[in-house]
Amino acid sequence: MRIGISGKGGVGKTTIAAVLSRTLARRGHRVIAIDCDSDPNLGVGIGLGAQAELIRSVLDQSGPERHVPVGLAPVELLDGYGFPAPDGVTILLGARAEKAGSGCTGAAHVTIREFIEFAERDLSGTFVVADMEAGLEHLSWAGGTLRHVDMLLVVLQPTSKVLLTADRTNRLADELGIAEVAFIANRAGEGDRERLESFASERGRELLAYIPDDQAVLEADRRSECLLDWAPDSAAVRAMESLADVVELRGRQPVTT
């Protein structure tokens, strides 16, 4: 299954992508988490520290020309750029601003669109978990980052900028054809369920999770570590974990296009 994470910045993407991800290979499955933003932050999210400077990102700009693979299937592009992480979780990172003024990153969103495309045919059972860059450029140019996921996740707070991302993120998603597509509610109070289940609703969309605000995810983010690996008990991470739960049974189901 293909899972695309999107946002308004600073709504907890990485977050929320790192915690599914590492619940998910936990639970015996193959997982690809994939970090499309050019400020990667997925790696120390997901629990490699300093390691996660290490990841060879697909866009290469070591020498006087950017340069990306082009025609690797998926298992060549894992063998090439896959970084491991722990619970058995492989990282991919598309792009990572190493230069000013280097140019644009979308040849690097081609090669991952193209990846997420073929995953679910040369990579069968695996779920992929692609942590988007913040805003919608992911849904607008390269024909569409995330043209091909099974599931769109979009993550809201109740505020009115990121509802407005959130609104203009579930129409292009519908204009891409993209099969589901259903909200999270991150860092909310109780007083904003009613709120955000409106917005939800009125949008023929489901409000598949409401994770509350935890003082853990700031303390985990302040130590660089896994919000699993410090507070794994948290109100935070048990939320994330009843998301997996339904994540993994819509897995299980055959996707109508």
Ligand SMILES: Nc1ncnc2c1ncn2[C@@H]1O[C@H](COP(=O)(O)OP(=O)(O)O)[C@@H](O)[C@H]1O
Contents of the next structure:
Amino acid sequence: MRIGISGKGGVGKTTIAAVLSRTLARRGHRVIAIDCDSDPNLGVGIGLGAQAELIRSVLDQSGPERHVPVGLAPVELLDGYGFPAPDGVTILLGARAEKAGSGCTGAAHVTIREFIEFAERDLSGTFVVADMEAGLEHLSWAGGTLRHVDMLLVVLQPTSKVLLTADRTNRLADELGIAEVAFIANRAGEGDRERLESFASERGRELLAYIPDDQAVLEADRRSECLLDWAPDSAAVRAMESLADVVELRGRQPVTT
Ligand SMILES: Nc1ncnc2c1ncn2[C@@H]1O[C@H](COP(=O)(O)OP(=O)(O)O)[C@@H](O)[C@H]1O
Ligand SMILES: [Mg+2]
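Next, give the form predicted in complex with this ligand, keeping in mind that what was shown is the form predicted alone.
Now the complete complex, all chains and molecules, led by this one.
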């Protein structure tokens, strides 16, 4: 089961990707969490602290020439670049923008796209959770980084700019032929529920989770801890565990495209 997490900047993608990945891993699944942000922070979100900076990115910019491995099978890519994270999750990092003026990270997106494509064949039964950079480019360039995910989760907040991004994301995902798109509400109050549910249903999509605004999320972030370690009983974690229930269930069903 391959899942992409998308949405406007700051909506909670990384927080959700981190908790979802570790929750699935705790339930006994093999989980590969992909950080597809050139300003990466999934490693910190998942609980690696300062160690997150040691994750080797697929795009190597250390030499005079930028280098991306090509033609590696998923297992080989994981051997070279997979980084161990808590609960047995493996992190794969696409690119870290570390050289000013050095160019775009599109080549890493191609590698990640191919990893996601062939994960189904080579890593069957694995959950791949891809935490995306804000914006829409992962759906437009490099053949669509997320083209092969089984499910795209688009994070919503009840503000017009976030919903505009979600609408565009939904449209591009549809054009790419992504099998399933669903929405997740984050930091939304009960008073927003109707608006967000209508937003989803007007587009023929489901609202899979409703995550409250929770002080514990900010506190975990301040402490550079994974929310799951800092506040395992928080309302936000409970809502993300319900999301994991749904994802787990979908993972057991045969994929229909
Ligand atoms: N449910 C929530 N309640 C309170 N704060 C949250 C919640 N979800 C995310 N945040 C905070 O919002 C900020 C952005 O979250 P992050 O997961 O990094 O978003 P993104 O990856 O979409 O940019 C962080 O400071 C995070 O702690
Ligand atoms: Mg993020």
